[in-house]
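Listed next as structure tokens is one chain, alone, in the form predicted on its own.
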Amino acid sequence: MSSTKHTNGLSRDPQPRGPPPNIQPRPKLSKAERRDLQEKQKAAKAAAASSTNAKDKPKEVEKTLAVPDKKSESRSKPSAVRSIARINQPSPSKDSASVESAETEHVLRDLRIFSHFGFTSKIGSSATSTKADIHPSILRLALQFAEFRIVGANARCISTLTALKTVIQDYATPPQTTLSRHLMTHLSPQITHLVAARPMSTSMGNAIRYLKYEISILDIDLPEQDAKQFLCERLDHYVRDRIILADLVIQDLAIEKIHDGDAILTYARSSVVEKVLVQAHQAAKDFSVIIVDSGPLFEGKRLLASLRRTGIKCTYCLLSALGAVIPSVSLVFLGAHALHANGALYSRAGTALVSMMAKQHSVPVLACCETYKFSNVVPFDGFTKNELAPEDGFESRPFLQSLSPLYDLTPSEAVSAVVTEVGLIPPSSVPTILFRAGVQE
């Protein structure tokens, strides 16, 4: 048989395979090239849709900018979009503390140089409360910290140890465990709640480390009531030895540097410096006090009222007038929030300016500081660790923020000597004191 079939007398030849001769074949694309092509097509469609709907639905576009998609949150956003989103967001209510804290964190993220600063949180809301059982004394103390009713390193440390004593006295050891192993687990959420109100100070941190050490050396076989009584007594001894008696020794040493006719300058308010001045007045020494103050706390006003009640001659001025009064000053007394291992003085913001101005005019600067405020940290500036002051009395406006750091760092060269319970020492002797304290422990 013939392999060729005939239809109506015509032969049907097999059709040639492959593309037509006039059409170029499509080049083969890799997976990455196909993905790029799809993304470009999607971007072109989205741009065309946005340009079409921009004129018809401007409100919907604003809502889209104000509430971004969750998938696009991880991508980088231009600053203009962030600004429009912040404008379109509704202002948070006063009762919603969680929204306020989130907004504060958002603002601090925008200002990168202040993003790591501690800020005061609203206490009593779900944003700052933990699920653990917080003792009422801790709740009350945290509220006082947040509202700046208790300020000062000594006052905060004493109030913290007093509240922890109450927690320890009301503590009951759960079954199948011991006090020395479970008590610190019970105290951890209490301390966390206090830190949520205000960042922990150096004095509080050292006191809490001392309490942890005393808990760790408790005898497991010691009865619970005796163990709690022992811890409470150790805390009382810590306050008595490291704060109260230390202040008395500092007063005696500092009074020896005050002479009749001296004009003593102090900045803001320090409880130790206040006791030194009152004790010197009671010792019948004739001197005057110049109180330099600055915002936002204006603590010098309370110091002025306290000294005036005792009959001390006082002059009150703001930090901007320091250059006018410093030539008549014979001695400068400063308080301390902490004294670091490199001899730098960490105190209320403005202290560095007062110290360096006094050094420029050859005026001796004495810092009154207990040794329990010494720190092993070696900071180089006041931006490494700081805290933002409250915005009381500040009128909030769009694109305007109140950023007032509470502390600054004074270099050791600007401090003549440090008055401690171990004597008058140079700032460079701080590591020696810390080493001896560690050996004794």
Given for the second form:
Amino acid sequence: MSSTKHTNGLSRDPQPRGPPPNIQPRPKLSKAERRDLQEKQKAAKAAAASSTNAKDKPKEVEKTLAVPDKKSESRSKPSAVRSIARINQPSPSKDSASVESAETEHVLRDLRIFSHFGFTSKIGSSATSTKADIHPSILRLALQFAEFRIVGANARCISTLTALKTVIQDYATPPQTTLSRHLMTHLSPQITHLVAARPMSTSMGNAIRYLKYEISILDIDLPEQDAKQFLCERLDHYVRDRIILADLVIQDLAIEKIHDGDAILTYARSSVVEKVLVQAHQAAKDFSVIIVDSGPLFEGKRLLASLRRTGIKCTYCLLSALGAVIPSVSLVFLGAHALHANGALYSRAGTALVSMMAKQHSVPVLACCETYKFSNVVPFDGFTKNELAPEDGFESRPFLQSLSPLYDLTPSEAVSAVVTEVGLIPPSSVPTILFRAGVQE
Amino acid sequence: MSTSPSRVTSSIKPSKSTLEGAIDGAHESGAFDIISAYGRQLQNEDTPMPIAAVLALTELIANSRAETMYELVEALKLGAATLKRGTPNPISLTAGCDLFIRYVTTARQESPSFSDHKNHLVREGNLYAHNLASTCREQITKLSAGFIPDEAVILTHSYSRVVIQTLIHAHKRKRISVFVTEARPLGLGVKAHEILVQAGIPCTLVLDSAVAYIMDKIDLVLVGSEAVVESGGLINAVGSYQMAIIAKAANKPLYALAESYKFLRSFPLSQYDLPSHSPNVLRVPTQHASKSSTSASRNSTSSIKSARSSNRCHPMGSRTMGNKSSASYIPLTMTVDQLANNPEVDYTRPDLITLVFSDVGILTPSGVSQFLVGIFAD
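For comparison with the form predicted on its own, please write out the form predicted together with its partner chain.
Following is the full complex, with the preceding chain placed first.
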């Protein structure tokens, strides 16, 4: 498994580490187990009686944190979600290696408080036996997710559904069972593999839930090919109705709010907002765009490039310059990863800052979000559920780990209105839409 | 008034340009004049604008030669658009029209014959209009009575039939006293004041600028509405927003009384995003504009006289102004042009409104949107 701890200890390291030292597994250990291990290691260390320089103290703390990690690695107790990504590694050599390297530079990559986000492992370069069951289009998609080649809630959802359609087409019902009962069992490991690459987005989750529902109500007498055709058609309609056409309606509604002479601010890169701006420009509205961007992904640069191609007047700045530009902004458009039942907006990290600053300056904030991204969850912070960006070059430094959550939560008070395909609604009306959708399904 | 379907079927989404093109066509045909029908309905003083619009649209259906639902709905949309263009302040009108058209679109056709269905729609439309207008206000009066405590001091703005009715109803059972703002420039608050005084309610007329002065003495603020919008905010005579901000600062509750046909599916993001907003209303003054206003003030005496004689301004000279001697005191008023640059309605944000009382129930501002979404989002 991956380990980034032993840059100096590599020389002592008996075996090569598997995947590149980017990402860590974060297993769940009970407190008792952890304490046991700490005791063991303390005893071992006291027995070893290594050099008692001051460096040991901090290292010891880190070591005790680090070692349970490796111990559990060696025990290979994967969480249900990350099963395929874990690799078994033999334990004893690792233990001794960890003890011995305690005195040497030990680089901890574990942030306890964010351990529940989970670093995902770099898949594709490690081989597990279960890989054989995964469909090649899913394998490819998972790689694309892991390398952040496909980003954005809509893009991920559409690509997931496309890949699942291929899987369904290639599926053959085993004897003694029916498609409507077995297909989901067949699809589950595929989906799990995708989730191992990157945690599932709300959009993907809702789409997959829809697929499960469609599979479950399939007529049991339907011949296999017809059933597969039907399912693929339903998925096509889902994408067409709830994403493509919804985006068209959102564009129309959002454009009505753009007046000539406006300065529009947007953050990072949202596919919907990009469409709105391009469409508004084609409708001959006179406006300029301020793109606010931030690391580590710097998605705003790509938005800048695509808007410049259409000839829209653009300004590009980083999040740190937000305070300087906000007084001249008339309207803020934001994209959404998900919209929660309490009206909170879950979107790219930094969105909350932009909306709250805009609210402070009485600038209206419009979140563009299709209804299929609505989620029944009620979160109060961006802490309980989030995802960390892959590390970007800090691995070599001891005692330093970069923390880049990818998402944050904007409270509903900071969002003036949500532009959906059912109209402009205040964020507090999300449960009504969810309820109505629930009734229909 | 039937339209040629070819003009309006081209796009997936109905765009404004096709509607406008078809409106010109309708004017040429002139088979049914919706504006005169609307005018006729409005002649009854008690009929609110949206209800008059619904009745006018009902007449349109009765006179329509449409054979399909699509044609009928298109004709209705055209009629509504014509009405909106003909009125200077189309906000409450829009609400009524949209609701009625929505009803027509979603009404199930019981009988196989389309003309029977049309008659059914006409009957329903008339029933809705005639019953709703009176029962709405009674409902609202009953609901809000419980929120008016005994010996309450109530502040209200301008003239609203619902509020007057509520106050008179409350006066029968409790002791209340009322402050009414003058509500310039139309001065409708004076009319409200007279009606309340005749009903025996102790009532004082207050300058618009004195609202903050009296706010500490007030127990609650009651306002009517031109429309209640999707965000849960309120569109009402200009001065309501100000009153709401002052009430919030003084921690006084503000209750909005709105009939359900005034719920409008629009989401203004600011005062300048209102449907009634025109570009010359309260623009940031530029060098050019200020020059023209100073020349106006030089002709102030003549313009005051003209302002006085115009029926838009209330003759202020006839009222005593406290400790100022009325003989030498000639109050200045704005010229008609200057008034034209000022808004008639403003938008009150939902966070300033405590509750909305309507015939569908007592709603929080966010409940308004849920109600609207329930009707329109399908």
